[in-house]
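This document opens with one chain alone, in structure tokens, the form predicted alone.
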Amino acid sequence: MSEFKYDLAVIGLGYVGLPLAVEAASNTLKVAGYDTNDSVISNLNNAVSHVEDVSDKALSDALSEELSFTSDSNVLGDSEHIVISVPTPLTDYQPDLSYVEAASKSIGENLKKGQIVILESTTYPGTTIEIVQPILENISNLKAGEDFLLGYSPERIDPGNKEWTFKNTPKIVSGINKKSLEKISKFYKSIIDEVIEVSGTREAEMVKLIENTYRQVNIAMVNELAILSNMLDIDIWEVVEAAKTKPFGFQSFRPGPGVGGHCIPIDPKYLSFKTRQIGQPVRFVELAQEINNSMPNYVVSRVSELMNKKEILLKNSKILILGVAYKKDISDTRESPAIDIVQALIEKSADVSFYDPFVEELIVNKTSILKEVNIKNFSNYDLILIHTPHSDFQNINFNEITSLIFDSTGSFTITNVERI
């Protein structure tokens, strides 16, 4: 029996720390989802979830056996596991880790002999170690890997995955020590299908970098192939095709306008900002990055061509785009490349519209607002930018409409199309 009233708290409940909530609940843990954000717990006591993966109903049900939800730092003192998952956003093209250094001085003033401490957000290699345990250690004056237990385990979230969810997703975990490793392994196997046990905190910090950069990476080779594909004549979509083909040593990656979402964006700033720490900057790595980034004006001026070709010019155009979520069928604008494209439309003095079934408004310069159209009639527009190609749009006889099209994502059949 345990002494404590909670079997775990999870502070910060977005994409990584609601999911993880309802899953612990669901496998009869008593849960604690603590957030500084009055709005947000009332709605969570409410059932209303914000987080497209975790349905009111899972929450309901959730809150029906052993979850609630708190914006009283007391509740971590009363927690056995403590699990960290606030965002690590960049700052001035910096890593912010301000909300994990507030989270940790939350826990440190409730520290109790016997708990478990688990960070899971995004961040570089070291951090567990050099800022998390110092300010446990110094505000608890109690002692990480002997009084309490400490690890790291990468969040592996795939927002809109039906297939790979946060309960058959195999996770990655850590400890600062053996004992840590073995009590934070065993708690996520009570909740997970697969724990994979690495040696350290820095190797399951980097692994999820890695993950990321990974994508990063092979995204960019096929966006400059794309471009070079275009001024060749090549259509780089057979192309990728065909190579997919092949049954080994062949991973296919599609162009796109760029790259969104909380992780692809920016975990490798965060590996970029360690290594030139220790003055050995990721030169491909950050080539990645700058490809990547410059994809949005390059579709901007692909499209600005196309109308060129029309003789309709882009100012005053009329422009309506598909999709603005970073990725589809979800409503996360985080990052989205539609974001820059839009920016760069407006600038160039276009007037822009967009459609979205999950998103109903664009934030665009921190001011200016778009607010979504309904699809009435293609007709009264230049031109049709599809950028996110959710299911919805599947509907859409887009051979029927006579507007111009430009396809950033390459998912449509369409007769009349130019893509990337």
Ligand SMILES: NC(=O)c1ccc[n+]([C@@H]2O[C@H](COP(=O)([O-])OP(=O)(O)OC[C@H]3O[C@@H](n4cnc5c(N)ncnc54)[C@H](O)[C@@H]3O)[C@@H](O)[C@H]2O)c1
The other form holds:
Amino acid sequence: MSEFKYDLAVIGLGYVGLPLAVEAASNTLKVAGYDTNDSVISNLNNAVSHVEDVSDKALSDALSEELSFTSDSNVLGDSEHIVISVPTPLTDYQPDLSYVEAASKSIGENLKKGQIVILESTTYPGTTIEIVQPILENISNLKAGEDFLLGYSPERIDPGNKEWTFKNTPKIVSGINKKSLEKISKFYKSIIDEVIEVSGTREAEMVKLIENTYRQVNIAMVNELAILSNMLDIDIWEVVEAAKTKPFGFQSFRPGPGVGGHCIPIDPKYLSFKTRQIGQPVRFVELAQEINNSMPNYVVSRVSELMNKKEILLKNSKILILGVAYKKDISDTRESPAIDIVQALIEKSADVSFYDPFVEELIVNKTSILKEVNIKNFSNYDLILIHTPHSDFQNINFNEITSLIFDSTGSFTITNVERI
Ligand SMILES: NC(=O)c1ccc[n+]([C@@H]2O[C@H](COP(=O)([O-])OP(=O)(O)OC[C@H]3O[C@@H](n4cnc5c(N)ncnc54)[C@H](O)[C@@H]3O)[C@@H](O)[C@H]2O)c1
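Show the form predicted together with the ligand, please, the one above being the form predicted alone.
Expanding to the full complex; the earlier chain stays at the top.
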């Protein structure tokens, strides 16, 4: 029996932390969720989830069992395991570890012998031992690897993915020493189907970055080929579908309006920040970023070209963006290419609205907030620009729409359509 009141405390209850807290509680662990945002805590305590992958019902069931939420950091001293899942954004284009540092400080102030601390936030190799460990040791006067255990485990959650969930996606685990690794591995084995141990925290931190850099680079490659194929009058969508039939050696990626979310546009920057410290760029990352970042403007230029052909002026034209979330069936608009697309269209004096079943408002730049409209009549618009392939949109009969349609997702069967 553990001497602690809780088996697990989760710091940061967002897309990563909340599913972990709920899953652990449903595996009969006693769980405390801790977040500095009072309105997040108040909604969660009322069983209102802000994360699509966690239903209000699952939350309410977990609350009636072993889960509780608080903004009181004292709870961190009462839990055997503590997982950090706070944001790691870019500020002024540089890795911003201030949230990880603040979370480590809160743990350090409450740390007791026997506790096990695990960083899950995505970050550059070295963060666990160079940033988290010294903060914990200096504040608590306890020794990592002896008095308390420490490790890193990257979160691989794919929001909105119903097939690969928190539970059945293999989990990479690491520790700063053997004892830490053993305990951390045992903990995740109690809630996740498959656990994979790596030799050190820097390797585990790098695993996450290699995964997301791989995606970023391959998306950029297919985006560049899409632009070139359009110039060569080749249908890239048909090419990708055909290439995909090769049963080995090829994984298909689809062109799109750019990359968004908290991972693909950001994580490779963490990698290049680290390699820049040893004077080396990651050339692939920089080129991929340049190509992916150019996609929103490419979409706008194609839209403008299409309207030109039909002799419709972009200026004062009515454009409806279908979907503004960065990916299918979720509400997250962080770093969504839709933001740059809308901004560029507004700069060209187009009259832009959006419809997204998951999103109520879109902050385009710090001052302008575009409101979601309720679509009744598509024909009110000169052009419909499909940005996110939400499942709901499959119910729209696009072939009945008389407006121009530009599908940047290539996901809909439409007779008269322009695609990337
Ligand atoms: N969203 C994803 O799909 C995804 C997938 C894998 C990994 N990650 C990584 O996981 C980490 C968390 O991402 P997220 O999307 O869950 O973030 P999020 O913004 O959805 O949630 C983070 C939560 O942390 C809270 N928080 C911030 N500072 C805090 C502090 N000092 N103490 C307690 N709570 C604090 C915020 O209030 C917020 O509720 C990031 O490093 C991200 O890169 C995200």
